[in-house]
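In the block that follows, a single chain appears as structure tokens, in the form predicted on its own.
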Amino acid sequence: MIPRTTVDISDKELEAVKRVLKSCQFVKGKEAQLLEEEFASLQGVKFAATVNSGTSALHLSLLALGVHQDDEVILAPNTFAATVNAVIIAGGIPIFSDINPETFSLDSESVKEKITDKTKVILPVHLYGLISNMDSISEIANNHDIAILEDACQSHGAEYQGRRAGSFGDLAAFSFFPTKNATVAGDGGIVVSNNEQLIEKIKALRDHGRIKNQHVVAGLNNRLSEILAAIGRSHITKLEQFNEHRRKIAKVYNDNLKDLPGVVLPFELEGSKHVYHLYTIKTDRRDELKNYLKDKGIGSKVMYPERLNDLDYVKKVTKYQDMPVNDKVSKQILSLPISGTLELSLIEKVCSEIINFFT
């Protein structure tokens, strides 16, 4: 079978672990202070946090940008359940966009419009690994007075107009999950951000609302393990190497593929680069192709089938909202192999079975 996605974990891994294990430091140690420093150099901004998931990075950044019961929070519908379940749990109401059958992230005009004096942030999702156009998100959040979140959590090391993932928003949530670009074999995530006060509130927020030794603000034990931030300072090293493994998976893909009738490949806005957390293309033939790869030991999965706003527990705390964008691709997408290790040779199979199939 190949796999969707592997995860590299090396010797500098398990040296990593040994060396929390043997300083018996295993919480508030130094291990995630450098992780931090280490990550918010990476994506080019000053501060940063750690915390024990992408989930956590998303629900506390929405705390600290003063989400309340009944504030509006705008996000697309074609992401995992966690950036709805944080704005739900923060006390927000989500207020669903359509999307752009391109970059499959939220649709500008379409976010104008959902826009009222209860909106109080904009969720852009950087969705597969290529960064939202944040020019016009940007300038409609300016012009507005409405705070960004950034759900980054599936672009480390995405790049738009010079910029990375995490230096467009007020906030920007990161996850270190095993199947993302950079792990910490574990749950785990960060938030990142110019903004030292919003900074502050995170790290006083992850800690039972501590600031030093004094509890200031109710708050939640959501603090990464010495272990995992180890681990993770360990797999940002290689991040730029597996990225630009992933750049050539997808370069395979796209020469291969890129006649193919019947087949539109991932799109990348120009003075962008896209890292490939998924490499997903659009078919109308999705399941049929899906289960002719599964039969030649080919992994390949849809992501996310369900629009969001289609769950029973979102339905309870917003009301419906039509988008013919999202419904037509979200029976089109199909994500194919890739990872930061996989070898060519391997994908080289992959377009020669997709080839087979679609003619």
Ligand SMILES: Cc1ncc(COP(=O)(O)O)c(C=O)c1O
Given for the second form:
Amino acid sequence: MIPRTTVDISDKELEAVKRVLKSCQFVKGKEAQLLEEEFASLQGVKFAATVNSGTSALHLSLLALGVHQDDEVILAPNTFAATVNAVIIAGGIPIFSDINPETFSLDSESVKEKITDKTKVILPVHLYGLISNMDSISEIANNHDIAILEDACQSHGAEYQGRRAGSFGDLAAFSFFPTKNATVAGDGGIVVSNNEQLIEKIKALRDHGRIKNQHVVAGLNNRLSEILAAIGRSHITKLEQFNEHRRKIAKVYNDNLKDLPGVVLPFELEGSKHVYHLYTIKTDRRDELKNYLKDKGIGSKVMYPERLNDLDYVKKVTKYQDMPVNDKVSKQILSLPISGTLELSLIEKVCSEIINFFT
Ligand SMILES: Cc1ncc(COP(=O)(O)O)c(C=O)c1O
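Could you drop in the structure for the form predicted in complex with this ligand? We only have the form predicted on its own so far.
First the chain shown before, then all remaining chains and molecules of the complex.
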């Protein structure tokens, strides 16, 4: 079986766990603080706050941005449920925009149509490791004085015109879930920003609402444990190497599949860097191809199979929104095996099978 993804855990991470166990400092210690400094520096931003998942990173960010009852948040329908769940749990109303068929992220024209005087946040998801069109999204947000929260859970290290994911919005949320480009080998997340005040709010919200031992706001317990932070510190030192490997895998796919009729390869803007959290092709024969690959022992996946605005609990809090581009694309997408460590020879095999299928 060729798996869709693999995770690299080496002696370095085992050493990191030992170091924390011996210190007996399991929460609120120096590992989480150092991870904040090191990750912020990697993404080219000034500040960061670790939390216990990407979902908490989104949720606390929305709270810090002041989202409450009836505030509208614009997002795309083709992301993991956590994105819309965070909006609903913060008390906001999710407003869905159609997507751009190349970037799979928010379509600027559709976003403009959705803006009302209740719009509080635009929430672009840098899906599959490709940064959204941040030029036009930033312009819209600036023109209307709306905040931007980047869902960067799939885009550690990704670049757009020389700037990294997380450096465009007021806040940006990353996940360290095990399949992500960088992990803590468990659930974890981090919020980054150049705005120190917003990051201080997140730090209070994640710690029972405390600032310097004073309870100043109704907070939660969403801290990242020291063991996981130490593993994360070790893992992010390998992020560039893993991302380069993912890009090598993408090149093998691109070189082999580029002339195959019926297959559309992932889009990459010149001067920007896709980090291929997922390598996602489009084909009208998606379901047939998926079954064919399964019979050959190759794992592939549809990410994401459902429109978030079709979920019953989401329908209850928002109005129906027509999204023709998303509806077409959602029937074509298929994510092929990729990770920071999968052998290139296995990818060649996947390519041969895909070529066999189409010829
Ligand atoms: C786009 C996106 N947003 C949010 C999340 C939530 O992150 P987590 O699983 O760490 O809560 C994920 C990952 O699972 C994701 O891929």
